[in-house]
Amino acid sequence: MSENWDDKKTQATQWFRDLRDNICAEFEKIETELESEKPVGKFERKPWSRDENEEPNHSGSILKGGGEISLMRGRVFEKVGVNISIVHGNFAPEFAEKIPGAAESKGEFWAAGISLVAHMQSPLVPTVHMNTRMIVTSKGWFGGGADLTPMIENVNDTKDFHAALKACCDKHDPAYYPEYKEWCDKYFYLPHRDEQRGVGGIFYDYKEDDWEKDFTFTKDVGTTFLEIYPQLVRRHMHKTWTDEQRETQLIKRGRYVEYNLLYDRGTQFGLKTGGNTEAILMSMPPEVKWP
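In the form predicted in complex with another copy of the chain, the chain whose sequence appeared above, alone:
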């Protein structure tokens, strides 16, 4: 590796940790703002480590490092997982060839990131996904994004979510938003249903223009998420909903499951290379119906 990545890895790791802390604090605050018979949710944090792994796993890869799963089951957030992970190791050749620069690093990689999926009690509050990550092989880059999946579509939510992401992108480069919005629409698509997973957002990957610039943008994506999503939650969480709306929500969640297990690259790659199943599948909704 031609650059010295150590300091960059440290900075990015610290950011993902701080962002996780800020998101968890804000979501716990939201829990206290709703009157309900259900108990107020608090995040439970579960660290995991694979540092004892010296031998290749069933995929032929060696995975070391670890992470922290933060999971909350509450009165507003039915199930929300916020994972951070800092992993490294060696991918087996069949996996390394799918990762930029990993052939040149002989499969060696380092990756850190934050990943979040929120499934809400109220069908009026949209489901959301946010993930940003830094990966280093023989090169280093950022990737990530945020996207919204309303259970019952709401034009204003969609507009405001996209406006926030566009403003975030435009601060850095006016070319970002149209490109990353389109990437998101293409990525979160279920061909077997000919349906989008939700109403989109932004998605970017292999971003290696300039480390400082890309890191600043990645931080902004996280901060923007932390500003806009709580607004959408507070907008709807006090409203009552019908059994029919709940049913619609449970069925729509089935599409989320189908997408994640059939198509999501991170899920498929993670499970195939022997990643942490509990962390990867924290994205599964708490309750789902295929009636």
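Same protein, different condition: the form predicted in complex with another copy of the chain was shown, now please give the form predicted on its own.
Partners and other molecules have been left off, which leaves just the chain.
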């Protein structure tokens, strides 16, 4: 990997850290705004490292670097994780074949990113996922997006979430939103059930057109998420819900589990490169049911 990537890696890493801090601060503020007998949630941070790794793991990859898990359980957020990671190493040969530029880099890679999943106490507040990342092999690119999974769909929430993401995309290129929306719909799909995981959003990957332009867009995706999602939380978090709605929520979460364990590329990437299992499976809900 070329030395000229060093400054770019530093900039991206700092942004992911800053975005993590801003999201955690806003979510902790939301926790204080709900009157409840339950304690106000606070994020607990847990660093992890693989710097001692010298030998290939079970999949044949070597992973070094580390990250930090930020996890909160509270009165509004039943479980929310906001994780960052900065890792490097070598892909196993069979995995390197699937990653752009990895064959040319002889399996060497660097990756950094932020990953967030929020499971809410109220079934009226939608679950959300957001992830942005930068990966370098012999090539360097950005990927990520944000998508919404309501337990009980609210058409206004869906409309406003998509409108915010469209406005974000349109600032950079009017062609982005329709392309990335369609990509999201195809990506977050459960073929064994023939259904979408949620109501979509945007998803993009292998974005390597112009580093400055792509980095600016990736930052705007994170900023847009931080603007729109708290609005949706505050819109519904004070409302009461029924036992029947809670039951619907728990069953819907089962679909989330099925998708992340069976199909999610981020989960597969983390497990195959020897990432931190606790961080990788942070997306699992705290309570779930299957009918």
